[in-house]
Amino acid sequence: MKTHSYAATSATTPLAPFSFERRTPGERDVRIEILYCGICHSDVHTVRNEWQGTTYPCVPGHEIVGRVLEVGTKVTTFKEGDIAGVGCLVDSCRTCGSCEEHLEQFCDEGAVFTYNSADKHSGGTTFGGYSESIVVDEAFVLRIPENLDLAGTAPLLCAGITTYSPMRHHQVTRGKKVGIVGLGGLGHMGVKLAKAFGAHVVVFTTSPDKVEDARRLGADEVVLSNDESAMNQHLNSFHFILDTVGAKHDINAYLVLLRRDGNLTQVGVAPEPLAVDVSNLIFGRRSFSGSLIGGLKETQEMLDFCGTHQITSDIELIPIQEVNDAYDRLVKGDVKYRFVIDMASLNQAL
């Protein structure tokens, strides 16, 4: 099926209208009309080939919310007219240990990401959500809670699960002290989710102008991380810290804030390695780890949790014609806190 989209044809050219062929839905496939698609910072990195390995043309987008247009004959979980979501994954081997444990993002054979992955159906590359529709196996399609704003829900499919998964893994609950480093697209979701888990939430930021907003989002305390005295007041006190910063910074300044057996999980990808003083881990039996999105089961759990707690992302809704400007603004941190494309604008762009 001919499908309209926006794509990058090289690392240096802007996103522009592009048409390609989607597969005809198979017996277990769901075809979704895309209503909203979030813009993730990884979209920018991939489109501009900053992580290397981008295949062009590249149609980005993995924070997808839409309406089911068609289902295959053996589909049992969705029907025409349902509201559905697609996140960062569209397939995996489904038989390895990770897949059997519902951790498809760590598939031993290599997870199939929503865009810029090898596509076994076409023999080419997967194309993402900056398009009018998508065809996905029902096992990788998610149910969207009826009470949530659809545009604000789109970023939950990446930013939401990226922050939810490590909190669940490290058992963030009521009575825990949780730090969130950075207040951007990921960080603002971390604040909302940690607060909903019942934690005492402390935001670390270098920007005084974000203090008020951090409190609005639910932070109990806000610390300016370049204030050594303020940082020292929190030594040896955190059960868990989520670091969302994707730039070079001193990770040791946060490791020493962990209490014994505390954990710091890194989800922001810095352009160069972070230097870790292992003595900060050894003295206190602290741990430093990373986390990658979540599997399908956990992503559905996250969406249901957000439905229960009325959590969506703070967004700026844009037409697709403004996507290139949005990329530039995102790099500058000029968004509160996530861009979402109104895909109805795609027809006007063609």
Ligand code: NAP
Given for the second form:
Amino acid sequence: MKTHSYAATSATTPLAPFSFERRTPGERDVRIEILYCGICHSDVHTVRNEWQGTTYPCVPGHEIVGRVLEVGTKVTTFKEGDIAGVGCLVDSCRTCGSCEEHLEQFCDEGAVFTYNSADKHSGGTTFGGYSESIVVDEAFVLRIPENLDLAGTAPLLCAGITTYSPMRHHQVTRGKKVGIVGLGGLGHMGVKLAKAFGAHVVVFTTSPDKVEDARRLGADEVVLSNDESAMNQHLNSFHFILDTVGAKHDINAYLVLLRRDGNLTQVGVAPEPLAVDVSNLIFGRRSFSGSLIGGLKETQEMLDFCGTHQITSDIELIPIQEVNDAYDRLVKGDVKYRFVIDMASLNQAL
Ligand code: NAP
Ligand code: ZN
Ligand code: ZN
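Now show the form predicted in complex with the ligand, given that the preceding structure was the form predicted alone.
Then the entire complex follows, led off by the chain already shown.
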């Protein structure tokens, strides 16, 4: 099926209109008309080949909400007309230990990501959500709570689960002191979710103009991370810190803020290594770890949690023709707090 999209054809050229073939739905496939797709900073890292390994053409997008157009004969959980979501994963082996534990993102055979992964169906590369439709096995399609705004829900499929999963894993609950580093797409979801878990939330930002917003989003305290005396007031006090910064920065400044046995989880992916002063881990038995999105079961649990607690992303809705400007603005930190593409714009302009 011929499918319109926006693609990057190299690391240095802007995204531009591109057409490719989607497979005809198999018996367990769901074909979804994409209504909204969020712009994650990972899209920018990948399109610009900042992590190496990008295959071009690259159609990014893994925060997808849409309407089911068609289902295969053996599909039981979706029917034509349903609202559905697709996040960062579209397939995995389903039989390894990680898949059996619903942690498909860590599949031993290699998870199939929504874009820039090997696609066994086409023999090429997977193409993501900056496109008019997508065909996905029903096991990797998510149900969207009926009460949520659809455009604001799209970013939950990556920014939501990437912040929800490590906070659940590290038992962020009522009474815990939790830090969120970086108030961007991930960070602002982290604040909303940590508040909903009942935590005392402290935002660390480099941007003075975000202080008021951080409070509006639910932060109990906001610290400008370049203010050394403000940072020192929080020494040895955090149960958990989530670091969403995807650029070089000093993580030791945050490790010393953890209390004994506290954990700092890194989700922002800096293209270069970050230096850890191990004495900050040894004294206080603190730990430093990472986390990658979340499995399908937990992503559904997160969506249902957001439905119950009326949580969506704060977004700026754009037509796809503005995607390259949006990338430049995202890199400058000029978005409150997630760009979402109104995919109706794709075909209007053709
Ligand atoms: P984003 O919207 O650009 O937010 C990042 C925030 O980090 C910025 O708003 C800014 O917040 C802060 N920041 C940026 N550059 C900085 C610097 N040089 N020094 C200090 N702070 C800086 O990006 P995002 O979409 O939330 O993604 C964040 C990172 O997570 C990216 O690297 C992305 O690839 C990665 N990611 C990882 C996963 C995973 O599974 N682990 C999933 C999705 C995304 P302030 O203005 O408040 O300082
Ligand atoms: Zn993402
Ligand atoms: Zn597997």
